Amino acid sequence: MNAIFRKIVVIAFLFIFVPLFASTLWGFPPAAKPRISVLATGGTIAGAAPVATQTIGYQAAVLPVGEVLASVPDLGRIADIHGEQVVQIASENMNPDIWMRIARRCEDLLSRDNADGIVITQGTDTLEETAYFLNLTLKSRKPVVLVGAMRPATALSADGSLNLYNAVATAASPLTRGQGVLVVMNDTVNAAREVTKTSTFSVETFRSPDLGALGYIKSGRVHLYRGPSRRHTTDTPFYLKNIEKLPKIEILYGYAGSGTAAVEAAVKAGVAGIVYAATGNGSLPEAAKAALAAASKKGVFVVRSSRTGSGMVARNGEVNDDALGFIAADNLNPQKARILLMLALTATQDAKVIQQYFDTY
């Protein structure tokens, strides 16, 4: 027994105390934690209500970034955290100008040696749009993770704190380098291009309908099972330095009996493009198709998307896109098709090239 005890003491000395003494006496630095910047924009994750059971009708974007971070003290165990408030809004008020502001701040931070990744807190209503915009424009392989909450910070079983912890763990993981912009909610990792909000209230609202999640986070450990399906970040032709203002694109909704009024109003308003959230596989009523064809002849770019929520819109399927000069959205939902068309028009005015973008990004 004494011999066994002595062996245990020797092993402990060699593997625990010797490295500790060496670090102290000879100045060996301890293993550095990843340096993660948390950019706060408001949203439900920073929301509050007067009653703990109130999960609707609360006030979003109340808590500043310092209070949001302080609610998760364990963050300091997994990363060195730097927090800053970019804007303080409910995410229905997000817009392209703020996207540009967030993107430029990300570019600045990611270019530095003292930043290993970024977490962006945002309201969930437009979170997928911000994520996809950054996925197309940021030129870095460092992880960028968006996170939000479905319940305000004051609620019973509020989901924001664990979501934030998991987002930081994801941004700090070497597995997520080069995976594009990610969305982390409800223990799940999704790709920016593929994910969408699917429920008005459920904490598992963010899903990737066509391809499924990239992976999961369990007890702070990231488990990835696949990568994003399309090119992103460093492999896109969209550069912030070349963009001053994004073109105006409208989304119009197709329905039984939809006519020409909405299309004509959009053209009159001077839009550069229209994304038509059509029925089924991008099918168009004759009246709407004629109005969109007329808009296309006037130089307005027309993208056929679908209102169904999943599946691809096939080129020259329901409509002869070649003849009409239309662009098929593939499996991008209308709100993401709008973003890609915005950025595409900063790089080209050729509809054939734009179709290649939709097939690639």
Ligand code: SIN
Given for the second form:
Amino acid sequence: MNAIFRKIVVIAFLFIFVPLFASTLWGFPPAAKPRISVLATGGTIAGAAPVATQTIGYQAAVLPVGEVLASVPDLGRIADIHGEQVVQIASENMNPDIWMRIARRCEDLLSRDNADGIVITQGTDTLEETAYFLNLTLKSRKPVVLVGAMRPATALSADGSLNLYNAVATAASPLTRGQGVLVVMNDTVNAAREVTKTSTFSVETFRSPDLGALGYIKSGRVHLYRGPSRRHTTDTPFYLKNIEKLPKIEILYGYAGSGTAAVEAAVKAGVAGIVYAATGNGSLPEAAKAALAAASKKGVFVVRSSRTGSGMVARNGEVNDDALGFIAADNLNPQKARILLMLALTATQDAKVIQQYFDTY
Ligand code: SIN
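Previous: the form predicted alone; requested now: the form predicted in complex with ligand SIN:
So here's everything in the complex, that chain up top.
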């Protein structure tokens, strides 16, 4: 009995008192929970409907951040949470000015020693765009995770609570430092550059069609199998401090018989660039090609992307980009090609350098 008691005292001494003495003596703080800021912007994760079975026609962006956080009390077990309402919108109303506001707030929080990571709640419709914008501009290795929901918070089997819990677990995990901005939905971690919304209604809507997910979250534990494919955050030449206003870039859509009208209208409206969501591997009907070539001659930057949803647009493949001064989007979808072109134009006006950016970021 005595021997067992002695053993218990020795174990308690080693595992409880020694670490406590050490922390006091050498100034180590006792192990603390990661400090995660949740920046709320609205969307379906903050949406509500009058009845639990209603999953369309509900009102997005009505619940304040405090209510969204309070609905997941388990968050307090894995992190110290600080919630902030940045905007309260449905994400179709997201725009470059709001990206800049969010990015500046992130930069401020990430620069503090007492912040370990950020979760941004947003509507899913344009979530991938905010994620890619932040992926290219934030200068920190601390985790930044975007999350949303496909069903309003009032729905039967609403997905927002678990998505939020998983997003906080991901932002709190040491594994996600230096992995760029991440998107967490439906138990899955995706890279901002690679992920896209693929379904109008399914909870399994966010996918990375060319490259697949980075990993999963199960029972609050993050499992990563690979890193993001391209450079990001601290490894890009895009700095918020250099950006006053982002240039105006339009996305135009290619189809059988597409002509010159849309291109000419965009040029007349004074755009700095056009991303053409072309058919197949960026192929262009002769009329659209001629209009885009004329636009390029006038100094409008033209990027060929694809409307197909996956695969790369190869430079000088379907079109002689060298001759026409065009840029090939690689495997960036049109909405992300627009963001990279916007940011590229804050750093250079040289189409060859912009092509290198598309090959790198
Ligand atoms: C939105 O994007 O704000 C509405 C749709 C959603 O969050 O899923």
